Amino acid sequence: MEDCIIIGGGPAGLTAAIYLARYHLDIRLFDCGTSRAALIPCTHNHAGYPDGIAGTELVERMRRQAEKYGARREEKRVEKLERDEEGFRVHAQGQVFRARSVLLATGVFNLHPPGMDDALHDEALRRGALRYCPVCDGYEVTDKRVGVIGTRQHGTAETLFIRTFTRDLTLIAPDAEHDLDAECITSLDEAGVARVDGPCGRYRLEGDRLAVETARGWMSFDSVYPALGSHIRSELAVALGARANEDGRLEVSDHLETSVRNLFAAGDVVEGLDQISNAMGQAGVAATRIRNRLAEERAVWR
């Protein structure tokens, strides 16, 4: 039986692995290889890297650090969690593992632009023509031509956030026409944001720019932000009875414990700011609480 099984191999899961391994606990980390951090071409707002660092390199450095202290990482997808008298049973690709505690760091999955194939998506992302996080990289689109694919309150809010970086903004409806209430329209008009109807469905790269087909024809942008929402990967915890909000974000205590005892969560799967720094901070808090909880429940003296 492990002291803790971590599900998710992004910044939150790996930070927790580093902490727990350095607490001399027996841990195992399952990583199915879909961390959003690995998709970041270069992050410039992560403290300590003034010239930026690629998401893949950051994740690899964290893996090496966790393994240095004895964390065991396996490339497996976890399919089911169960409770038993001593803790949890974790089902992963035909095998069952047992743990006294579980930390869920499964993150979220951004909804992609409608009709965009994977190859074009990944290349546009690599070139900076497609972006998902204006908190992370809004600085990089300062005074550039930017398109936002979205509508309603969510699309409006993301567009107005980006407006602090550039005035050349166009909100593009993903479907046939925009669905905007009077308040959204007024806010967009006051900010000088252009609006065009869709549907979106065809795209092409023009050098380092991304062109989008709209009701007005093809429009080319330095960067395009999809504002289509995310899928919160909280199903494992919810199926076990953990409480979540209407969007699927897990509800946790100040120490990142879900409503299921000894089931913890950290990172984007938790309500909060979708940022690497935030995920790492939550993981440190959760890992320390796990260590202290296990100390309360059994002796951990060496």
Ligand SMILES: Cc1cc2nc3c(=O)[nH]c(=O)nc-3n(C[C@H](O)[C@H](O)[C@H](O)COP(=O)(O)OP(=O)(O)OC[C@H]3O[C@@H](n4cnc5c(N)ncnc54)[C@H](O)[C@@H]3O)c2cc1C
Given for the second form:
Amino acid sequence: MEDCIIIGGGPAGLTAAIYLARYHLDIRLFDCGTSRAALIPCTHNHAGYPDGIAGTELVERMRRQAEKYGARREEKRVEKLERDEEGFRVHAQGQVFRARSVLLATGVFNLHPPGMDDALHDEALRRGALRYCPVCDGYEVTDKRVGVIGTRQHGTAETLFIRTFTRDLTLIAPDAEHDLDAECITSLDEAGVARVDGPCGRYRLEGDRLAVETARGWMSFDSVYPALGSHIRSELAVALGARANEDGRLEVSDHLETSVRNLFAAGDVVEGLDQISNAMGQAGVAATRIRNRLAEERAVWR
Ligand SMILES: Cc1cc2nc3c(=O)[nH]c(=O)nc-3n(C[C@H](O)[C@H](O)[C@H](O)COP(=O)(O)OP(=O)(O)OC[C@H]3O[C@@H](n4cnc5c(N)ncnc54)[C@H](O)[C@@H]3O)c2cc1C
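Any chance you could show the form predicted in complex with the ligand after that form predicted alone?
Up next: the whole complex, starting with the chain shown before.
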């Protein structure tokens, strides 16, 4: 019986592992190796790294720090969670593990531009020609030529967010035509955002720029942001009855506990700002709450 099983080894899961291991708790951390942080070529908004740091290096440093206190990442995909009288049963690749508490730090997966193959996707990301997070890197596109693939309210909101960084903005419909209500159209017009129809499906790199084929032919941008939504990896918790919003983001208390007792969640899988600092902060709060809960239940006295 573990004190806690952490599912997910990105910034949230690893921060929780460091805290819990340093609280002398018995933990395991299962991770299937698809952290969004690994997609960050170089983060410039994460405090403490004035020259920036690659997402892979940051995660590797966190792993080493967790290992120093005995918390090792195990490469396993968790397939199912069940409750029992004493806690949880965690099913991973044919094995069942038991824990008094579980912390879900499984993150989200951004939907990719339609028809873009993985090799082009990863290379465009590496060059900064494709970006996913204007909160993170809007600064880097200041006064640049930017395309946003999206429509409806989500595409409009993302485009207007980027408008404070650059005026040269085009909203590209992923499908044949835009689907925008009058309010969206007014906001986009007031902000001077150009609109073109799609469908999107063909792309090419032109040096460090990304060209997108649209209804008006090929258009080239310094950076393109897909605004197509995300898949929220909250299914394990939702299947246990944890409450989530309509997108699938988990609802949590101030101490990051889901609506299922002793099932906690932190990071992108929880509603909030999709940022490393937020994931780390939530994980620290959740880990301390887990420690305090288990101490109340007298499960962790030395
Ligand atoms: C291109 C890009 C650039 C970004 N730039 C920045 C930036 O500059 N600054 C910033 O603060 N943020 C940035 N972000 C956002 C940042 O990466 C995320 O906010 C952060 O990684 C969230 O951490 P997390 O631990 O919640 O989730 P993740 O890092 O996504 O980790 C979740 C982990 O859970 C694992 N997992 C999922 N399901 C299972 C399962 N069933 N069993 C086992 N393991 C599982 C996954 O494999 C993954 O390793 C960027 C994101 C992208 C995509």
